[in-house]
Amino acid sequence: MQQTFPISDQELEALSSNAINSVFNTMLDKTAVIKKVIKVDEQTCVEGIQLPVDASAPMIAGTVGFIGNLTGIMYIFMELPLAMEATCKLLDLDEDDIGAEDHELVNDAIGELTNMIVGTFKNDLSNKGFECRMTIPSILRGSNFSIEPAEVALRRIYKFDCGGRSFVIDVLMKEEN
């Protein structure tokens, strides 16, 4: 069942986008903007929903949940190019100073600007009187990259474009009682 939630669309959709513009502006000297806002539901969300990148492509995702008035998750993928690119600006690196095979690096740039998204997109929802934690970053690495249902009031998935590069931000909340 459908509950109302507390905070409308607009709003998270503008919390989210200061978040990914707060750090990227900052750690990586980048904008980026939202191209595909898919809202899902329990009607869209009945055998899990593709997300709208290049399917095969190698990603990253990085995670972190919060607990609190509202608890939720957010996931962020990026296509492996990005994250090589966000990796070597946030560690101030040349291209070649990471080889293909060095994850433990570019999992780590990952995590932390993931934290630093979602810290960012957590005091925003303070500031609106919706006190919340963190958990630990996690990350994921692999490709076709199908999200399952879960339980939640609200599920929105955030394409971003990034200089032409594109990632997605999946932002699952529900309010505790």
Given for the second form:
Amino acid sequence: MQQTFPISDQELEALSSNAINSVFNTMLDKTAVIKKVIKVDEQTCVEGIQLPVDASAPMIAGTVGFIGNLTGIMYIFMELPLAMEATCKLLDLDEDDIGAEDHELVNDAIGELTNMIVGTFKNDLSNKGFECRMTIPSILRGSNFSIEPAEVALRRIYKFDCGGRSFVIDVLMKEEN
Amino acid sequence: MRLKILTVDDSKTVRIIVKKSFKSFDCEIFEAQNGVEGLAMAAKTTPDIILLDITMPVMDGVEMLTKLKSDPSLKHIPVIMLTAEAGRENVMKIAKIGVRDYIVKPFKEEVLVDKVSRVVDLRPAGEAEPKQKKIDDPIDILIVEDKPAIIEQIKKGFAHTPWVINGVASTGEAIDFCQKKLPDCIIISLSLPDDAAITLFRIVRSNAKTKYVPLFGLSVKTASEEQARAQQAGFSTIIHKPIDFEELEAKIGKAVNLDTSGKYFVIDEDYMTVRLPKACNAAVVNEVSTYLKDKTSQAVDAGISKIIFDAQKVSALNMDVIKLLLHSMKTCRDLSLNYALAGNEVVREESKKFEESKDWKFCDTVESARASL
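Mind sharing the form predicted in complex with the partner chain? What's above is the form predicted alone.
All chains and molecules follow, beginning with the one already shown.
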């Protein structure tokens, strides 16, 4: 099935990198580069794997799905310091203005960043002829996130470096008949 | 009146970014988290423009837009979609319902401001109800001219005024200047190389902060082609070289909306004097008439009951001036003000030629006019 999937590995990597950099450049004046790619399938990930970052660090995960010719979901896992930095830059605030306990504002900012990233990704898919609609972003907080196997045609995990800080995106896609 | 912008987005972050983008403009931002709240807020506030997301819970942007456009009292409100959804199908669907523009997230704040300013009049904060500057207040005039001698000439020509004349030689320097300080008026030489005058005109007009600054073109009278192009582009006025500074001063005063009443109305301790200039043409008469009611009322409020109409400098007494004086004298009578006329020999002689003014008594000097009251 994977051989017939209409998006190649290279295309997916380019789409993901473009989506991240388009949003990071425009909204945060930052760039990010892919440092590691993990190919996940049911054979290599029977029991799940840990995220390729410090598992114990508190993280924030944004999720947005897309439904259409191609259906999928994208997760963005970000360590809290980077999430805070991104929120400050987006809203033109100092960390003191936000406060460590203002989870709602940081959650909202990362949700919106995820929405923009998946939007850019999805719009590029549309340009390739795959029309999809997006779901509303949701946010999770926690640590020790792990990747569980799922029934999808294509799944890749990309670890990015952004000015010395790492974050991870997990892209899952399948083709709808 | 402040511009009202309604941002409808489930993301607080986007709503904060919208607020931040327009903080230097004279506008009020209203917020709604979804289509239902958006429609209610639109009905309550009647915003001048709506920035609308598509993907929202409760009621999405497409449904809200459809309902908005079917409501006779709200359908006129322009809508700009501000959304991460940019698929062709989506764009076509929304365009059919009626949106003015489409901004795809991620977006730069400048793009948002630029697109909104193309739909509504976006004014820098504090400009909506400006305190009108007076003719003797300092104003900043930017001259964009690659010939330093012309800049010097303009500085000398306005040396008698408190106006600050800033000269730059190129488009780039002019843009830098405008970023640091908003000039009250810009005069651009139409003979700048590489069509720079037209290019600069477009840059100034397309920037939300400078789009209302009056732009004058400066050209030699015979350069009809460059003048025609400038007029076609939309320059407010073309000034000819050699410059008639009296005319230019009047044109700047009008374009910048300066209160020029100080040129004509002087309030002393006990008197108000209305000084008519040498060239008392229709434009001057109109200007004086505009201020007359307010100034006489102001004089009465200040406890002044005597007015001198000083026509000693007037070079010729035409019907416009006579009408102005007739109107002024009637205003004085209505307000129970005492008045007297002062005029030179030409004015006195010419006044006898008109039925309306043949019986007027002019004093030789302002002092004698004062003494007569």
